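Quick heads-up: it's one chain on its own, the form predicted alone, in structure tokens.
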Amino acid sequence: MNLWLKIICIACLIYTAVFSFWHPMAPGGLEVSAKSFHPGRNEFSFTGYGSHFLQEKQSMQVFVTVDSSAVYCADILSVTDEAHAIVSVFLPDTLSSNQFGFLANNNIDGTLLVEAPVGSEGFTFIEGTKNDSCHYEVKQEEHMGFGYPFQPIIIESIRNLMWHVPMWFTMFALMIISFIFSLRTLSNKSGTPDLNFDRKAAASAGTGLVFCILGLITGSIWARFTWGAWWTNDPQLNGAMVVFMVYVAYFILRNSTPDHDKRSRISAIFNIFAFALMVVLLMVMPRFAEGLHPGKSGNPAFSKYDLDSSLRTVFYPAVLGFVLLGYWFYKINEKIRILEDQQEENHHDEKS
């Protein structure tokens, strides 16, 4: 591997090692302490994530809105610390619905979204009714300078997007790597399975197998944060899990042939069957199906929401620092291998 891709590898994942872990969260809305709403005087506390209430108390407003047609100023009533703020809001006996939302804006964290589910007694709903009487100015404008995006279920997990997910990155292009040399394996004009080609594959899928098993252990710890479990019954994950089984299947194969050839013909035919089972399983079947992965039945994947454009500053030299890194791995495992099979042909010699 030339030096300057090691060195370029090396930079991409140091500077993903460092804007990984030492860069903020953007400011965020976490939670709300209301539970059901009535007609008159509300009390309930607005709770933020890296926020700062405190700070900009004086230019600090928030708002509970009902079915995006009506807005309530809310009355601050105290500001503990730069997270918590104890709020009221009058409503009146007739709303529109029981849908309501909460906001709050300070000049230095923009407007933060809070959605939950409070209950309600006592109102009359009029489907259309307006309230015009609260004079509000909502700051739509990001939080400025860079931070993870503030994403209520996973909060500080999203840093684990720049491990994840480049993960199965690598793994998908040292598979296609070991796919395309098991093509070239079967290609040979003589009829005789190519030696050194087999001998790619073999390793390109064994260095992918090793970044598929990193992203599986990574994807297990982040769904425990997320989701609550260790596993799901996710189809992706399911899917990953298959193919891992697939490959080790192809390993166990190659180990159980001992002539080269035959081994060669035989795992570079059932490469090829993996290969393609790896691209319906991971790329193909999850995006009919319901799952928790973004991107699955309608659930956009890399939105700005969860991938912003200051965030594809670090996110992208993470993918090309793995791709890198896995590339490097591959080419040892595969000098690994020669060295295997000189070694073995010595042997063989020295018996015959």
Partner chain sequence: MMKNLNRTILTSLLFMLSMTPAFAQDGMEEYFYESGKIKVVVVVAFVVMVGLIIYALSLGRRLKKLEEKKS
Given for the second form:
Amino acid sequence: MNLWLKIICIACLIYTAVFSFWHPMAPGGLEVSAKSFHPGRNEFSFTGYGSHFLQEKQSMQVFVTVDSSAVYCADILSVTDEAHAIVSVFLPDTLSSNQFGFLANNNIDGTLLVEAPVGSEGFTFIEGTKNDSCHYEVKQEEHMGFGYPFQPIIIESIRNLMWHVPMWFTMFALMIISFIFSLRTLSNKSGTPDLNFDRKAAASAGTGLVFCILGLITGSIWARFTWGAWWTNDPQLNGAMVVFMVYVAYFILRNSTPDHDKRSRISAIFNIFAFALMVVLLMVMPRFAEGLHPGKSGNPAFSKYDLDSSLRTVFYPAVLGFVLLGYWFYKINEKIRILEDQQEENHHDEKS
Amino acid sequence: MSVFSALFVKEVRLELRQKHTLAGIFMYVLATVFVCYLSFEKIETPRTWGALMWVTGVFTAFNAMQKAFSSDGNGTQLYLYSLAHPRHIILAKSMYNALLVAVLNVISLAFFLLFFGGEVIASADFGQLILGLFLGSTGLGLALTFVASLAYKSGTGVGLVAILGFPVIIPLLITIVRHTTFAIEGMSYLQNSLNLLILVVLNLLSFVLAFILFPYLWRE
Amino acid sequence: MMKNLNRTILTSLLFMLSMTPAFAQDGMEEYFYESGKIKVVVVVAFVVMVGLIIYALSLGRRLKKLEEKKS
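Given the form predicted alone, corresponding form predicted together with its partner chain:
What follows is the whole complex; the chain from before opens it.
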């Protein structure tokens, strides 16, 4: 591999390792202590994450929204620290529904949102009830221009984006290389398969498999602490597992065929099949099935922030760095395979 | 086309001549469904029905496909190679095996009805159920024929078919179980169209890939 | 190389061991949920780094062995 590529690779990886942790999180609303609301005064505490409640006590405001149309102002009773504010809100007898939302506002953090299910008792619900006595305006974030977007449930683990997702990008890149060389193995003009291309295909698939395993392990850990289980029935997860199995089968097929010419041809054919399957499994099927990964129905993840600029500044270098690293490993792996084949040949020559 | 039909007829004749293998597969289907009955006794949800039926279907298909290529001796293989284009061979074999698996799965459905009774699938859309049965079977038959040809050529025998075959058919299995479950629940064609589409795509994918790649495999 | 590999594996094992109390079912969630789940990121990054380092070292070892044989 070109020296410059190696330098870029290492630089990108160091940058990723540092800045995936270094960048602050944008402030966000974590939770509210309210369990159930009744007409009249309701006291609860609003918890923020990475917020500046104490510092900005003057400009601090808290609102309760109902059905995201009517807004009720809450009085701030006390601010205990940067993340906790105890407030009380006066609710009338009549509301438009029991869909409560919570907003906190200050000049540094901007508007923080908490959506939590809160029970209610004693209200009469009339659709379209408004409240004119309270007005709020969305405040722009001032000083925290740069920070990873705050997501409920995910919170800090959004940083995993820089570690988990590049594994799959790298695997995909390596499998594409493997696929191309499998095609070239077969399309050799003389009719006999080209062992050189076959080695390249095997080497890149082998390295891709390592990234696949890492992607599965890291994904499983992340899933445990956001979705609550080490394995969830998500089409992308299941697809990734099948891809892993298919490529393991590819190596079993290779190793069980001793003759080199035959092996290269058979494994190239299976590899093409495996790649087609991978595209179907990871690119096509997850788009049609319900799942937990971002960009599909019923998940709280990045859909809103898919191309958030602060994430992009680290995510793209991370992908570049890991893909280059994968390519580097693949080149070393290929070299090993060439040497192995040479020595096997020498061994044969000595025998005969 | 005549080459294709001749090859197809050859497959059928070969199968009918070796009645013991056919009887063996038949026994296998019966035994599997019976074991399902003994261990479950009663099926209560469409999902269980779909899953059990297709697990049976998959194992039956594996059993039937293992001899897909090894049933012809080496001499026959050489003879075929000199006579017919490999595309004709794979076409005939795929079609025959797809049909064989479909027939076996219809038989297994009959056994399921016999043992478990028809209460669960009473409200099923039978047109869809049969369509799914057919598409799932052909998908299994096509993919496994191709895999069996790879395993046969690698010369390691039948064990490899299972190792290579299982991951390959998992997407098909997921989709067909969902399709069958929906069909049993009595959903309309429109509600089930996505599963149907994926089934057709997977069928086409394995067929087209086998059709394109088989000549490379066949060449010695 | 061999020594390095062993040391890496040993360190990672020690790290895992030091976390076993955290993995005891009850305490685990609390342990990982505190300070905004940052520990999940630490573990994930650690797994990626250790995995890649072990792979790199094993590649290096294989290459070295082959080159020694060659000469």
